[in-house]
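The chain below stands alone and is given as structure tokens, in the form predicted on its own.
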Amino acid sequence: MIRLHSTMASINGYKVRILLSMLELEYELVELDMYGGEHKREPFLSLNPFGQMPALEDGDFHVADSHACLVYLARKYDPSSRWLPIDAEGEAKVAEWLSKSANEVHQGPWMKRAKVRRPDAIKLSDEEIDARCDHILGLMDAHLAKRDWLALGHPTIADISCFGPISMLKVSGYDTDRWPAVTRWLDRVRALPRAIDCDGNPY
């Protein structure tokens, strides 16, 4: 049985839950008390010494970090290699956008949501975070104006990873409707078979 250690509110955990749903994989969500610091002490630290969610167990194997979880699930449970291609060019393009997700998307859209949930922990001003959102979404909008998906001609784990935090921007006070190509891309991800919202409900 696959076990995902996270919270329902974790955007990084949400990314992994989306792929688990799309691959129709049964799993157990092991909810952590984030505000109580459960992810900063044992036994969770045995899964991820960095104390960051999520972590995934699959039998005797465990891996931490949302992108590592996405890579593992796609490679092991998607025999078509559609979510994570095996050719050098395709895999590189997916990795390129996973890197953008871990950097620019994390520093803007992810931070926007994090500040709503834990304003005491995020010291950046709203103006700085919004400027970072403007920067990455502007680049993505230009990119997506010419294509349907971020990395390839079909959805990959790059789309899932970036979708997680960007899909939460509206409820965090940032209007993504300003970016029409990004808005259409968000709608395309939501329309994928077995796509779920952050509460685990089908779109």
Ligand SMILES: N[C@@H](CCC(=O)N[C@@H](CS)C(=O)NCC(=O)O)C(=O)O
Contents of the next structure:
Amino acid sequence: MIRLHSTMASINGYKVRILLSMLELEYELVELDMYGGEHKREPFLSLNPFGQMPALEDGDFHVADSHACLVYLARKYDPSSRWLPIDAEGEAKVAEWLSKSANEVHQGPWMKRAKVRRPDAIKLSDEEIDARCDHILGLMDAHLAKRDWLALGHPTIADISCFGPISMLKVSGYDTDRWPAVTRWLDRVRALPRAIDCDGNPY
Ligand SMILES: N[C@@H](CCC(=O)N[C@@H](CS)C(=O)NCC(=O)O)C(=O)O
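Can you give me the structure for the form predicted in complex with the ligand, which would complement the form predicted on its own we have just seen?
Once more the chain from above appears, this time first in line as the rest of the complex follows.
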């Protein structure tokens, strides 16, 4: 049985829950009390000494970090390899956007949500976070104006990863409607079979 260790509020955990749903995989969500600091103590630290969610267990195997979880699930449970291609070019294109997600998307859109949820923990000003969002969304809007999906001609784990934080921007006070190609891409991801919102409900 797959076990996902996360809070429901974790956007990085949400990315993994989306793929689990799309691949129709059964799993147990092991809910962590983030405000109580459960992710900074054992037994979670044995899964991820960095003390960050999510982490995933599958039998004797465990892995931490949303992108590592996405890579593992796609490679292990998607026999079509569409979510994570095996050819060098396709895999590299997916890795390119996973990197953007871990860096620019995390530092802008993810941070926007994190500041709403934990204002005391995020020292950056709203102006700085919004400027970071403008920067990455501007680049993504130009990229998506010419294509439907971020990495390849079909959806991949790169789209799921970037979708998580960017889909939460509007409820966090940043208007993504300003970016028409990004808005169309968000709608495209929401329309994928078995896509779920952050509460786990179908769109
Ligand atoms: N690179 C990591 C980042 C994980 C991360 O920042 N997780 C957040 C929740 S979305 C967390 O655990 N925050 C609590 C903390 O850092 O104390 C990933 O992609 O999983």
